[in-house]
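One chain comes next, on its own, written out as structure tokens in the form predicted alone.
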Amino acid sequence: MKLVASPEERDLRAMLHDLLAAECPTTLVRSLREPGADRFPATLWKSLTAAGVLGLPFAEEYGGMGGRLDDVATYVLEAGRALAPSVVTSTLAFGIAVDRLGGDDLRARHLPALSAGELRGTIALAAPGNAHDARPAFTAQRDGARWRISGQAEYVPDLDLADRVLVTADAEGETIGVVLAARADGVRSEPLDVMGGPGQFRLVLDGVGVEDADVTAPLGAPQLRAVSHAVAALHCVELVGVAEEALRRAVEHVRERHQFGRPLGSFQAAQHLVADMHIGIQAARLSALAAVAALGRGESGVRESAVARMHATKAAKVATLDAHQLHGGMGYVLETDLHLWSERARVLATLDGTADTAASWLAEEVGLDS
């Protein structure tokens, strides 16, 4: 892991950086929470298409970027500072499953429309709040020359809006990934509600037919754990953008807010409060960082990706609610905005595994839990 980012990796920062303050400002994350309103952010998915980030990660020869799991993370923790629309982080973590469990097949039907913006995924392929627990949701059995899938899992990301999802399915004692089209006959998609809007589902499939070019071959539950603790580590990133952005508008209220004749930022509890915010945002930023590195060389990840959630979800909930603090009253006015940060950060401290969670995973890879 390197501490310090390399002048290519701070331009990609910047890029993105002033893209989505152009292109995501809060009445656009706003207006996507209305009730009836198109969750479908185009324009935003336009530039970021153009951008080349729904590319980053993927080989040239599926029409991405060749880059790494380290440059989806420079966007993740720009859109966590952004609250940019989930579906692109969505559409991100089903590429990466099909391009590290799919094979040679799989990658050239699916990669290249994804990078080119022209297709939307979404993945059910871990127990909801425990990013660890690789089982199988769904059954798979054989009717001829297909497979029927049938089962039901749980918060599922933005699957209103997605035109695939892969799952995993118990094919006779075997693991098998399968990619489905999210609106074919058998898949029923149930919303569910949770803070801060629509996004989360429930996908129910009876009897879903699939062809065998669909189906990947028997995965291994290290496979689909290097999988999930991938996204969890960039959930982890995006956690570590919500707190940065919560800490730097608390720092610029406290600078203009005046109490008794003096800024607000000069009382030391506030200092201290800062304080505390910066030096656990930092904490969290560099075990992210530090566990999409090793996932991205190949590695299991499972220790730093625990360290990592234990860091970013403490980060993220200090942050934001000593933001509030900071701001007063007037934090919790739903017109300031800082309520987004807050929800968000509360969505993504949970879906994978709380801090608690993540430290079994810690006991079991060092052994504790025997």
Contents of the next structure:
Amino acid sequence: MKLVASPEERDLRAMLHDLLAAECPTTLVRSLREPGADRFPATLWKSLTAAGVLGLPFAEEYGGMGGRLDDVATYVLEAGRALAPSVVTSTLAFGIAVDRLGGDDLRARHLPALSAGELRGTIALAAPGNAHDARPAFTAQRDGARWRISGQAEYVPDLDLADRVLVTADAEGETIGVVLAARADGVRSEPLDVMGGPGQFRLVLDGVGVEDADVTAPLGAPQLRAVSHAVAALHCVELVGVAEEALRRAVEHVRERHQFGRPLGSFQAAQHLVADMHIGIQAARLSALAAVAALGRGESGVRESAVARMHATKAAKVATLDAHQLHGGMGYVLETDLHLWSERARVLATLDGTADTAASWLAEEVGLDS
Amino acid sequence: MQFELDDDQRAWLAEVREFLSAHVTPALKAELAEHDLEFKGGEVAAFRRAIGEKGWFGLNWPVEYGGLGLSAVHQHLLVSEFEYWGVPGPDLTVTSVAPMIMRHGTEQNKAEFLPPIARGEMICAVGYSEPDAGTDLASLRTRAVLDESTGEWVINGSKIWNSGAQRSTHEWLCVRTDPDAPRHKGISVIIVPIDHPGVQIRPLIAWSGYRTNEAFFDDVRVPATNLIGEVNQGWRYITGALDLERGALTNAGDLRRSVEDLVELARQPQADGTVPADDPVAVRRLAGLVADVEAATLMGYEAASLLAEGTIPTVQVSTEKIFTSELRQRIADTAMDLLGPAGLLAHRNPEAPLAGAYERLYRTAPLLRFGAGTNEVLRDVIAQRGHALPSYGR
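What would you give as the form predicted together with the partner chain, now that the form predicted alone is on the page?
Below: every chain and molecule of the assembly, starting with the one above.
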């Protein structure tokens, strides 16, 4: 037990911080949300690929960096601060799912291209508002040597940018993972008009044909949940990054803004809002990183994931909304950009499960389910 | 970051648990329930001797001062475990006074005071607050004047919230030694034996039943060498000790136990046949407490990890102290809500759920929210030291 970042962790974080500060300015974040814009951040993608981010958790034999899930968390924390486009995290989530659920063949076919930045992916693995509910959304039926996949899933992130999507399907009572080409015949993608700008989709599959090679062996619920919770825990870390940046901006504002002849930040009421944001973020940061560590070690991690979600959703909402309060009208107008963090916080606090949903996972873990 | 105990830490925890299973007897628990720490001689005294024999009063001190040279993480694991078992472990003398003597004391201070503290023979009451100097501690007025003819400090004044003075051997006393200097710069720390002529202790009983004290100093004389470190440098020593005190007060082992017991209790039928855990609202509140205890535990590990690296993590311990003290109140209140009228049955009433532990917790919890630095002042500390916001003139 040593809850201090190692020099390597500090270096990785500083490198990613600098990279995103240089290549993911808020102007980029905003331009990707414009109607009709190309949502793919090509230059940033190239830099992140060169820095090894897209191969962070994968074995070197697949072109990865051989890192841990904790290293992905280091990226995601900075990504939350910078509001880095979610296609990076979605692609990493796809890779983690293939790595953990697929066999050697699926790994060898996808992870090297993914690590090289040549393949983008996403997943539809658990219920959109409940990472613990890993029942398959699709069905798979035998059709000669192939499978036919049908059904629909909602709130699939970054489907417009993905080359591949990993879904789960009920194959006559067993759950299998299926890797689909995102633009194959029978795949329909419908954008959802949601808070936070474009990026969420309805995925409709109408008898899409796949080969055995694109299907995993039958998967158990714990195996699927280990992946959906790992992704959810990474999103908790992202929430912490979002909250940290909201706090940083609020502090900067109250240091500089003067009223009644003194800085706003010299008022105790303002200081106590800042302190409460800080306290919430500390609880969230430690519990989110603990969840990633547990899931990275291969534990079920449900308890840690629930605790992380309960703290991270609350901390990010409080931090962004209190940042608005401290900014007043100055933060309410779109040109200050604060709403970009607030929307990301609110979106991530719903997807994977709200604090109340996570509380039900935790209740079950401690034997309080009736 | 390393979120798992390593082999050495696991072995240490096992050793602590082994000690506790051997020494936490029904007789000890009965005496603690009856007299708290107030019973001289008897089971608590024997338990303290056993801790002393293990060398655990100085477990994280350097070997040269009679300690075991273990890390702040070891100390955190031990204290948390003692709290979980509901028994007194190393107290503030060991966890915050002694480290300040090591850090800032003269060679004579160290030689004179550290060995008896390590043996558990010297116990300090902490003399900071005064009737007119509470949260505004730097306005303290108890005076110490050096009598050049005898080489003694002559002390006059009074202290309040002088907890544990009735069972302590010495005062770790904060005094004004230069009344003309700016208020933070004329303060020193002097060790005063409590049995010295001129020292008087008057009990004050708190809402929780806890005894604290007023202490009066009337021409009390101690040798000049009882002054800790350098004269007029005391503010640094006491703020350092207070940071350690906040850290030591907030290990959350007792909170983990309280919540585990409450979860268990909520699953049992109450006297009227209802089961609290059948109510989804109750379950949601309990899950919130479980999540908060986990966060508090991680905050404790973080502060201990930073301490082990040699820093005094002021902002982290302030955060942890606020979080755990406010959590303690939520636990007590949630428990009493869940238990309904039976939750009102008083502490030590055998009919009460868990012998009225939560009724008592409701009354003890306020202390740690204002004690050792009010949470409001600590929020200022987080904002000002953690985020460089300007002081508003406190």
